[in-house]
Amino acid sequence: MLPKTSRIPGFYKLKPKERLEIVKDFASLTEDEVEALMNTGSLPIELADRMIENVIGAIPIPIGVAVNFLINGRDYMIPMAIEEPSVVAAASNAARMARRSGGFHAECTSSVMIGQIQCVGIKDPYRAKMEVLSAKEEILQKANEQDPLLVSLGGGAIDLEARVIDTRSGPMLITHLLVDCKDAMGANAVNTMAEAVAPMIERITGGRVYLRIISNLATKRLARAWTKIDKEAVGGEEVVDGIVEAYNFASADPYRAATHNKGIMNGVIAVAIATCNDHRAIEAGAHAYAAISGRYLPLSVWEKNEDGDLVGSIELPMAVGTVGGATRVHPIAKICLKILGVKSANELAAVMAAVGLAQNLAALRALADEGIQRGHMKLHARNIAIQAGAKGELIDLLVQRMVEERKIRLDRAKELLKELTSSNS
């Protein structure tokens, strides 16, 4: 018998149906598991097959709608997609909180992006950079000629910056084009004019191009939220103390803060998934910020007023589009975009960075009034039921039993389940 191998040529100009045959060969398959690749659902796998390369099938993730939500005087609804349990529900009950007091406030600077071309070998580097500064118009005109369009709604190349940075090899003088993408997340047009510009660049400075590739540290293009939590919704004035000494220690400590920012990123990324936008760019772009100081910092912010109310704020990059990519090509992801009804990248940002802050006060009031544990628990001995192999009605005893027990493990309910239908028969 002859080795398997993933040396495949041609995998790619095949079907979607010959290269899960070959996979399923591979791997040993079952026809079950082979059809379940194939149940592609709202997404045909035809137009799978033109996303993204090498397609076999496709992964659904459960979408749920958080509700209550209140920014700028707006109510919307907002569409997650998430496999963690009671992060919706915990978002939803945030923004009831926040509703009392007027709900969110939140932003979006611009929506412009940055583009970077690094040049290498130069002697003179600080010379080098005059001379790209004083070619601003020239590097201009030559960037926004790749994307008339763009231009046309009002966007494209509209300034540039240069630096000199000290690396291990040496001196890098590093341009930045900026770039207003509009209504798009911008990777192509950005990515696009900084290609143009390059042999200029290399023209004016005597040096050597390499990169000339989109930041996700998007610092043009920040979102900001805020807003006040009556203490009596939080959970009175202990809670409010207890949330801002969670943001304190947070602040202190990065071990503390990773955690801390991945409550906020819960609800983000699961906006960013729902409308198919870059959600790994935005994670990039969040965690750079955080350390943008030198140290790693919470991105949210939580104070207690005059009035022993609880005050966050959060700001974070945010790039994100309404136009562009997968975002309207995805059928799902436009569905999603019109529960929300965003009008604008801008709008979308600013909803999310609301999210995010919500997600992050319904995590931090959990871990300082009950514990994490208590709101998580019952949704997570729903996934370990059903992982068990219950259905209908056996899944619901099994959560109560194994919540009452508080013993949430694959192996106990493996054993409640088989006390339960032995019992049944």
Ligand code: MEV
Contents of the next structure:
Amino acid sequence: MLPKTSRIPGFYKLKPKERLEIVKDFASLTEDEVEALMNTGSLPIELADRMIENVIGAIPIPIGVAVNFLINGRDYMIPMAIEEPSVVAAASNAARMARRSGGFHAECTSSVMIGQIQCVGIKDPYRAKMEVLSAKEEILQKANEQDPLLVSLGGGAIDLEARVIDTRSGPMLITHLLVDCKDAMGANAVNTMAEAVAPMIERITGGRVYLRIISNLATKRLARAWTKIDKEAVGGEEVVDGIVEAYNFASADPYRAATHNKGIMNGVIAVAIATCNDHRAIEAGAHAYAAISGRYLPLSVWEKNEDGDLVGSIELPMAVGTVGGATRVHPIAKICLKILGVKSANELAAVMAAVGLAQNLAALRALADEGIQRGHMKLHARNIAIQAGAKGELIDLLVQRMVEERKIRLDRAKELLKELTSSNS
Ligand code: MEV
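Return the structure block for the form predicted in complex with the named molecule; the form predicted on its own was the one displayed.
Once more the chain from above appears, this time first in line as the rest of the complex follows.
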């Protein structure tokens, strides 16, 4: 038999079904597996095929709705798309604690994104920097000619910054084109503008432009949220102290800060996926922002006020859109946006910051109080029971037994399932 090859010329030109036939042969997929891939539910395969390349199916991820969220005095239901158990319940729980004292306050600084233009080979980069800055109006005009629609909506290129940086290959002039993207995430608009003004930058500086691309470190588009939680709502002053100690730990140790921030991103990214926003961009921006001081720090802060109550705040870049991209193409993302009821990208960004803070609070409270495993155990056990092959009410029975034994393992689940099915038959 000839060895299997993944070199398949013209694969991209095929229809999803034809591609799937090839993949089926390559990976020895069964008819059922092929069927499962083709069954793309509410994302028609033709639409999926227009969204990305080489499509052969779609993967459904559960959407849960976090409740109890009071943000800026308004009630929100938060659709969250995530595969991890406990996250949605934890967010709802934290939001319930917060709403007793007014919920969350949240805002987003602006919808301005940064396009970077890298220029090298300039003998006198500081002179070049001055000349680029002094050509600001001309450069902005050229940028804005690329997107009359965005300009007509009140957005577009609004300012210019220039920095000389030292690199391994000598100084570089990095021009930042600041673009107000309004309700779009803006990557397409910013990249088009950065490419359009690049020849001007070369002419002005005498240097050579290489990269022209958006920066995901969106420091002009910061979402902020803060809340005060009554000490009684969180479980007493000892728990408040535990949460503050957890924050102090994270702010002194990047190993902990990474996990602290992961907990925040559990909430933020679940909303990003539900609304089909570019979650990789948000994730990259968040972690770069966490390290912007030169040290990787937690994105949130937890303090105890003079009454012994818990005060939390968060600030992170939040490049999200409510128009453009996949958000307005994916039928489920459109519905999730409707559930959220946000009127603008800034509002969505603010809500997402509040969800991140709530998620962080829930994790820290569980860690500082009972430990995270107790809450996680039941949901984890459910997944293991299903993996072991349990169906219907056997799932609950199996979960109960595993939790009682505190042994949540696939091998044990299989043994118990055998016992239960033989005693039932
Ligand atoms: C798990 O997905 C997230 C946590 O590890 C976050 C944290 O430790 O703060 C619980």
